[in-house]
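Starting off, we have a lone chain in the form predicted on its own, written out as structure tokens.
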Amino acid sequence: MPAAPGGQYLDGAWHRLHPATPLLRGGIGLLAVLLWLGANLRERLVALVFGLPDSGGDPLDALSRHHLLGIGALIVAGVLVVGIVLFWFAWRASTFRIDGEAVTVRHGILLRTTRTAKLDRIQGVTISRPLFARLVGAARVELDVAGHDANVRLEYLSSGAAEELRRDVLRLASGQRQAVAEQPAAEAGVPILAIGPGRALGSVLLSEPTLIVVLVTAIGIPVLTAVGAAPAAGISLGPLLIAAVTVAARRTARNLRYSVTATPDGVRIGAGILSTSNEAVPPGRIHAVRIEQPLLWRPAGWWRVSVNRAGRIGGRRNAELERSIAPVASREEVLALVPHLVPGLAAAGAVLAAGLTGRGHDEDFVPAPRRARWLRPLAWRRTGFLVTDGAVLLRGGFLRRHLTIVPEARIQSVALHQGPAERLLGVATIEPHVVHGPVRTRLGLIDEPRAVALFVQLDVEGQQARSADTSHRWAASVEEAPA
């Protein structure tokens, strides 16, 4: 396959990973060995550091009594040499290549493994810097690819090389074959969201799990004490409080230093304190967006933004990014973020605002008929939909407001549901189908004739939008030769 002109990795040749890759991959095992040695030799080390008499009793004393210190030293040296040789062969056998069509990674000595990430299937690129990797200036690059267990990892590269590789991969995925001189400066991006300590802590304290724990504690302790079961209160509620504090601390730490930045290649999501990650989500990879506001967040004006994507962010460390692309954001930050997730809504600020807090016919939303109040007495006034140029907006919720946005080019099929109660009241439910994820694209209480018309409209316009969609090649050059 032809090589793509550009950076140092775009020559079509095989390149090796960071020399510390084998050590970083086996870092946990090495740490376990060091901890075991430290635990067994701690008394000798303390005596050596503080000049105290050696009390003996460690493995070195046992080897000395049997005159095996020399043999033990040779065994340790042999193990180290074998380990270094194996690490060297593992590093030599791990290579990667970027051409005009895909990123290919191969590794293994006896069992050879090759994984390929097609450029047009890449949903995002994440650069992670675990604590040990940061100490040696290395980073892990993960290509989020559409498909089950399809992600491709490059473990590890130097931090500078990782950034350059991501830039080149996104450039090729965008359809832009030649490097642009202004590209490095443009990549700095425009900050959209930065979660500070106050907001990170406040969003956790004002959450439903925290409220439940507070209510259970406030009611449970007095009740158990009143019936003479104070010890039972400590035994039963103590673990609950410890678990709640642990979860709250973990969620707060996860949101600290969380940021979202807009760039020409989509949005960049940064998170982490000791171990950090920085993910790039290119345009055209978002299949559905959900903006919701829990009741306890309403006084603070905070919202949460979640998305559905075709790929899956690998591992556990980014599981929260998969659920919430903006864990807690202000209204202004949400209005600034959404056009970068769904480019067709760049000039729809008033429509988005009506979707967040409006009701009835605000900004031409089609509301639920009055007779639907028997099914949702509180939420029916906010329930409604609006089809804009390239997207459908589904609005609902009373205690928990929510707005769901589905780009028409990402609709795979459309379903119309009508249960017995809905049939009696002359309403129906519409569900545009997209890839699986945390966002549910379902809206009920639609007037039956309107639901049928919406079903047909989304089916027809969805096919047209998919045929005309070029967002997956967002920077394709007209001068580019045909692939």
Second form
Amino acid sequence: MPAAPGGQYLDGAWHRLHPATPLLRGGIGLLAVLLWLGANLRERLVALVFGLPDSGGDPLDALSRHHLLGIGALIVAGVLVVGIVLFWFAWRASTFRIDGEAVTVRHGILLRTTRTAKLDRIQGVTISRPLFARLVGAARVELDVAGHDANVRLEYLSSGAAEELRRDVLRLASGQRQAVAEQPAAEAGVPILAIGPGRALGSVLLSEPTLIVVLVTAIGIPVLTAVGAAPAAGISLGPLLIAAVTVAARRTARNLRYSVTATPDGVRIGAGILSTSNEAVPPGRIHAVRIEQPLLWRPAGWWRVSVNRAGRIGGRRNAELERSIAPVASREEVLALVPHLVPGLAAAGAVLAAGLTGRGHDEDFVPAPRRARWLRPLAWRRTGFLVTDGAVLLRGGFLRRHLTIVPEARIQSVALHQGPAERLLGVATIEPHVVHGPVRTRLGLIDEPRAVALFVQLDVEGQQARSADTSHRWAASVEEAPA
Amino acid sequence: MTLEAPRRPRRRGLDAGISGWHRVSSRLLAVEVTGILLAGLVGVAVGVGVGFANPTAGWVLGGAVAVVTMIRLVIARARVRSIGYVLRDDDLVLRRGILYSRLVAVPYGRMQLVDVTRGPVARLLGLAELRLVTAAATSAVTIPGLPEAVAAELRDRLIERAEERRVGL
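Same protein, different form: I have the form predicted on its own, so give me the form predicted together with the partner chain.
Next comes the full complex, and the chain you just saw is listed first.
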């Protein structure tokens, strides 16, 4: 491991993966086969020692009947050796390379596959350390690329090499020149979000599932006791309670180790206790942000922040994790975090605050007209939108306050809807379309002429913002930006 | 083959002040009606099946299917006429729907895929359906009822413009 960080992978040459890779990838399978064999042979050993009658029928019996056990053992050993050799060749054949345009991974001996992740299409870089890999100091690097199942994985690298690789990839993706990149860069990160034990536990306890469990228990036990079915009550509610406590404990534990850090290369999200993961999201990769506050969290002033990103649609192991970028955050943390997610909003603190808790005309939000109260008697006061600093803010929700932010440069297309009731009241629904994710970007109850104006504005400004957008090469100076 | 001259659909629902709407072929009505009748037929068959077990339920179900089918037939024409599209300098705008009207603007640079599909009935009538897909699943837009030649021309033109203005995500 070189002492000076960075640069090792920037030479454009092919590099190998961690030598323990075959063990980590195939080792668990091998272990399973051995365990299975052991479990099957146990009875046989017992029979051998105690001389029980031969039940007959399975392949081992057939072999022993024909005195072929020795040959059988040889075959098994041969298969094992061939397997290990194959794994070794597979490891030798798996290499990766980084050049100015893309990260390329190739593997396979007979069937050679090559996978390429174009730097400007990389949506994030995740370093994860599954428990087994962590024991031998290895880590997996996954490059999130837009598109279903388009991710490029590097399994496995040593932990240090993984960090270094990520730094190099992000630096190249940022558009900095190699010459600049070779100088050690400041890795300084500002922690934005770290969830303390109180909040981790509190946020889980004050959630709707907990409330439901408490209600079911509080109503269920007296009712069942009253009808004289108390023992049955215990039996039926027991598993429910155990499941609820398990889920709550797991969530709390996850939130305990959850952190978000701001770096010049975007935000970093760290999570996990035994198997850890750390994900870097470069700027300009976030297509929509939703900040919401469940009713139960209002006294505590907590918010949840979720985002839509390209390339994280299929096959994620931890869907829970990607649902929210900040599972529970204080108001100050939200105000600090959002400018890192939507770069244009750095100077818009007051606007954000109005979006979170304001109503009506606060900070120039355009509110829903009064007649819209017939459709949403409570939420209409909170409903409103604002276009500012290259982003559109959609505010709504009375009991469950929410604010959705869409950077104009990330809008794919714009839709305007109007149902019969909306037509009667002269209001309409606007929906800027963004890539799929947990955030739904639509806002109803907008005065029809204003909705039409917003539709036209988002359509025009979205395209202008996209052509002026350079965030896919976020650190490149203006002259260096590709034409 | 050129696109049909713009004809303005009846003013209904939203149009955001955009003019020059192209209308889709009126033969689409035949496709729609076929679909509605087939769905009605299936519904009635289910009703008959239920009727063997429980005559009252069968009549109720059959009646409901008949009423829904009638309503759908009555508004089919207006629905077909409500579909309109415009190719503007930077985007394609589509409108459709009478009760629930929808207006979508898809910038050419955002299109990831342009697709022409033909259902069995539509193919008999020489019609095709154009589908535009962007990176957002919600903005999948279809223009049904285009004469095949128009659909092919439109597809080529859209792909060409998408290539010219291709942008990232």
